[in-house]
Amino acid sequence: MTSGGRRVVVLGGSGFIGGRAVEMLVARGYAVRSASRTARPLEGLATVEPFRCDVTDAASVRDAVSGMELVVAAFVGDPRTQVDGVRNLCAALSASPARLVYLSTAEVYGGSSGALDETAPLVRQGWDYSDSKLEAEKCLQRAASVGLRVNLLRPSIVYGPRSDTWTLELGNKLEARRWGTLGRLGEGTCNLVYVDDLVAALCLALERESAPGEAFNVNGPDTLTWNEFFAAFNAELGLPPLRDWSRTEAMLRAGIGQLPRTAKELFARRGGAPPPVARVPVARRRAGSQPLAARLLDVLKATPRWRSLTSVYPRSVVYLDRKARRMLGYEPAVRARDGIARSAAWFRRVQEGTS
């Protein structure tokens, strides 16, 4: 399907899935405008337009959006942006035709296991970021209820090219041999999604008449458990078998990547933040010569979640994304494998500077 032309802004555009929403959007024949903080043309994507937009900025966002037929938020951070962000943009849209698509997380059903479909509760939970988008999610629906023309996508874990947390940061944990399989914690289910299959999903939300307020799951064609993301990530890297962590090693590892971790959401909620830590190029990092802080950054982040390990990784649930397929033609296309290896084939370009 074409898009005939038809106008669209993408909120986050600079993003991990905003910016790979761009080049999908582009290649189906939309006319982008891709609107973040930075305002980064994206390489290779001159028809785009870069627009500089901040959503906490009530002006701002309702600049971005002026003249659009659609909207994708995609837009990260905090979650007084996650929060403040859906409230601008409601308010920009509120006498609008513009229709709207939002990504949510499946994060919003809590610790819930079993099978989920879109019925299944929402939780909050005490973490922050899942909090948020139910907050974001709950003002949404007020919004259409009064007439915004908005679905909502609740996409499971979306990882591919440019993911930060299950690429990158995965990668380097991997080749740093500071990661493992983790046992009967590890065994709970990993509802992976490839990015391409979520901005298809996005797409289709945007090309299909939805009710106001409608809700999707986006899941992948595969079930693996966490302990076989893991490996399968590993040996795509060609690295050695990983060592299987005992229940006590795991749990000891991230009880002290907890302390700085607590430590550095007191000084958030108190409105302060600890020093920065400047990034490093991974050939850099290679060389020998991180700074001694940023070493101990990338220490702390090779240490697993003491939520994640607690409450993701040993969790058996799968968001079942029935209602995206019957009532958008949702139908996930790459395979869990073929995602890992194209995840594994693009960190290997990123470390050798090629990507």
Second form
Amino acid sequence: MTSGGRRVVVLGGSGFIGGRAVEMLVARGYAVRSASRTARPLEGLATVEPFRCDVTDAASVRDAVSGMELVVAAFVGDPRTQVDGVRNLCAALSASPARLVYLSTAEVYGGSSGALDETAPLVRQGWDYSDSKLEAEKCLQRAASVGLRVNLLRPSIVYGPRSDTWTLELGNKLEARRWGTLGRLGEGTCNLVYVDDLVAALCLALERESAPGEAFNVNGPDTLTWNEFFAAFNAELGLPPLRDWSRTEAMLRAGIGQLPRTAKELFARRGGAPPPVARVPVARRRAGSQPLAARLLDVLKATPRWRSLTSVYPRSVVYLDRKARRMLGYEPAVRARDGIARSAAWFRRVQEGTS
Amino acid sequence: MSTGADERGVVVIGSGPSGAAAAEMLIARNIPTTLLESGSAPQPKLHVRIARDDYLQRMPGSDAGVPCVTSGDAGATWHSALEPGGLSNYWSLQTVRLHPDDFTEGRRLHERYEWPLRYEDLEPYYRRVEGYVGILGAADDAPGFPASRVRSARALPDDWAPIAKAARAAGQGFLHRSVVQSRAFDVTLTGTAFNSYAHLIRRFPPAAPLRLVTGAHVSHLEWDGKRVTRAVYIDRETGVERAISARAFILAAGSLGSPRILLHSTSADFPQGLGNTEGVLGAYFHDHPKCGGTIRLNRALTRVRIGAFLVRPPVAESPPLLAAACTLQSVKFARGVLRGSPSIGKSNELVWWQFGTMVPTDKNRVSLSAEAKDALGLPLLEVRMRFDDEVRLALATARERLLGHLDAAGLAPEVVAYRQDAPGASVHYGGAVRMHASPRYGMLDGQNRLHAAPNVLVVDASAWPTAAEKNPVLTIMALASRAADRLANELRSS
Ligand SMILES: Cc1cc2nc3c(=O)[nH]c(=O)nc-3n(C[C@H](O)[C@H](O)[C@H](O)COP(=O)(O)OP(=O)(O)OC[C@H]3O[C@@H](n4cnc5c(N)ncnc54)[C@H](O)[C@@H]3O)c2cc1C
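Other form of same protein, the form predicted in complex with the partner chain, not the form predicted on its own:
Let's see the whole complex now, leading with the same chain.
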């Protein structure tokens, strides 16, 4: 590989994407430092240097990047973490020749629809996650205009083993029969990109420097509808066919589910962020009848998020990654079917281990 | 096969804006005219306008017209309407003349992008069409914008002036949008305030030398080795094939319909379609790439319901044949109220949309499907269209300029919704039977006649060698009117 043992730090190296980036960078021969709050060493990767870093602390970021040629920013967190992390990073790299690749998200295009390339406008959508990424991008663009060597990746729906949202959470819901297809509301496009493809794009961005501030959409080779994705993952898990909830039922469920969520959010806004939860697959349920109350509770828990239901799943959008293909030589390799099969197999493996 | 004889006259195929404008001119010149229209009756539709805001306006379903097999960009849909009046049952009434530069600009890229006529050639016909259509809007020329002869002059409210000033400083006109004049409150079953069938053809005087045949779907033209003698059509009611002869034939079947007829008109002399000596039939098909969304401003401006128009960036500052124009409107009253609009007469949200251009090439084209057929047994059209990155860039450039002007006017604009449409969405297609002085680059001469079969004219937007970003109807009608006028001269003198 072309790395020649170059020194790279992955900020957020214990996360879903960051973790995979660490593994794949090691395989490519980089000398990798994995920076995270826990600095948990990665299993089977003795050569990786675990590094404790809190991105909201300027000094800590400065330490984490010192002596590094390459920096990958793959940390996630609440809006403050996102934005402060990036500010600290810009400050730490302000006089440094190090190159930064920042993991943004295609959600910075907001609720926009159609075939979007990087010339589409960035649109706030009143969602903390994407709005703070957008803010972070703006910081980075300002820094790029005064010399920071940064490139940004805007992946679409990143899935694969260890994905909290699209493998664990969804797998658990499917397993518990707490999910369905969403009728017309699920007919929007699900732009799946397998985590390995994204990390491949990330490596390419590290290896082929582009103009400062250049951003790239990163998408997978197939576009499914959300309903197709749910059904395919469900089938790969070997579960009986998904029930179609229909638009009305999905809306009702989301409406019910929104009440406690709103309450929780209001509460959280006053009392600070709730502690993070580590997700694991629930143990496989035994067949047999459940008491009525438990079944009722299940229905109440089977509630899609209102925002996702009204603005993500029905959205007809394709994120064009022609620029990444042209300028980075990016070529997504994992077809949706394979990626979903790998995710399901991983889900089952972990489940076996925990039950 | 029965034959309707009309040896003295002209057959016009299609009753959309192009066919209606051609027929209007022929009748005015007292040329016997037969109008063949595929549709039997207009599809029922309802259009409601309240306080100049349009409601219940819709797109023709993509199955309402010429069925197509699509390739190229994902999501492309091709709209047409096989009904009397064609797409003017659905259009949104915006009228813009082309600019003199639009006829010559393509020369910067290659001679194949040069029109075989000039703005001055069309100008009198613009006036004629504007006269009977009736236009409301900007009465004065602005940079990049030759004003129409309007029936009702309109200007933007005073609090919009800073935007116009900023735009002008950057060489772009910014003015009241020009549209067909319509009533402020209206409920119509004809769909729009100007439907070329209901508002033009049906209103020709009873004594006019016009024969209208509806439910007549033309499949092909017959070539006898020297000229085209007959148009063959299928009578939709009986399913019987009929033919009609004439001295000349005007194709006005729309940008998808006209190339389809020519491609299907094969003979020993023209195995690749009538007049297709150089293989250009079907190539250079173009569309207006489209995008749009909503912009929020930091303060409310006087509501502009019909809209404002931002002319394309100056030619000198744009890559050849790549530009876009923007139309802005205050959000509809009903929506403004729902979103807590600060006052009835003002709004801080603008809906905007853009039409851009693309460089026509032989990669984007229409052709006949080898297998698929429609309900009448005629081969389907295959449409291949792809928007290159340069196209999106031109849209983005125009958008950034618009946001820049709004910013310079102190309005701190923020895009809050955005949509980038797939090919086909603008319904401003053309180019597949293009004009060019040389047969090498175009099927038609400067008077819309087939180089290789001069008693056949194609007068809809298929004839356009390039598509400036302006809405096409006014130019379609002016060009058709001019072609028919020239044809009338010829028929009179021979
Ligand atoms: C929603 C919408 C909004 C629009 N808004 C605008 C706007 O604001 N401004 C603007 O300038 N343009 C607008 N347009 C575009 C405009 O409507 C078209 O450009 C215009 O109608 C084209 O006119 P035409 O005569 O070339 O073709 P058409 O309107 O397509 O008419 C073609 C006619 O030919 C007939 N025909 C087709 N094939 C055959 C056949 N084989 N035999 C017999 N008859 C046949 C059809 O039935 C039809 O009557 C809009 C279009 C849509 C759909």
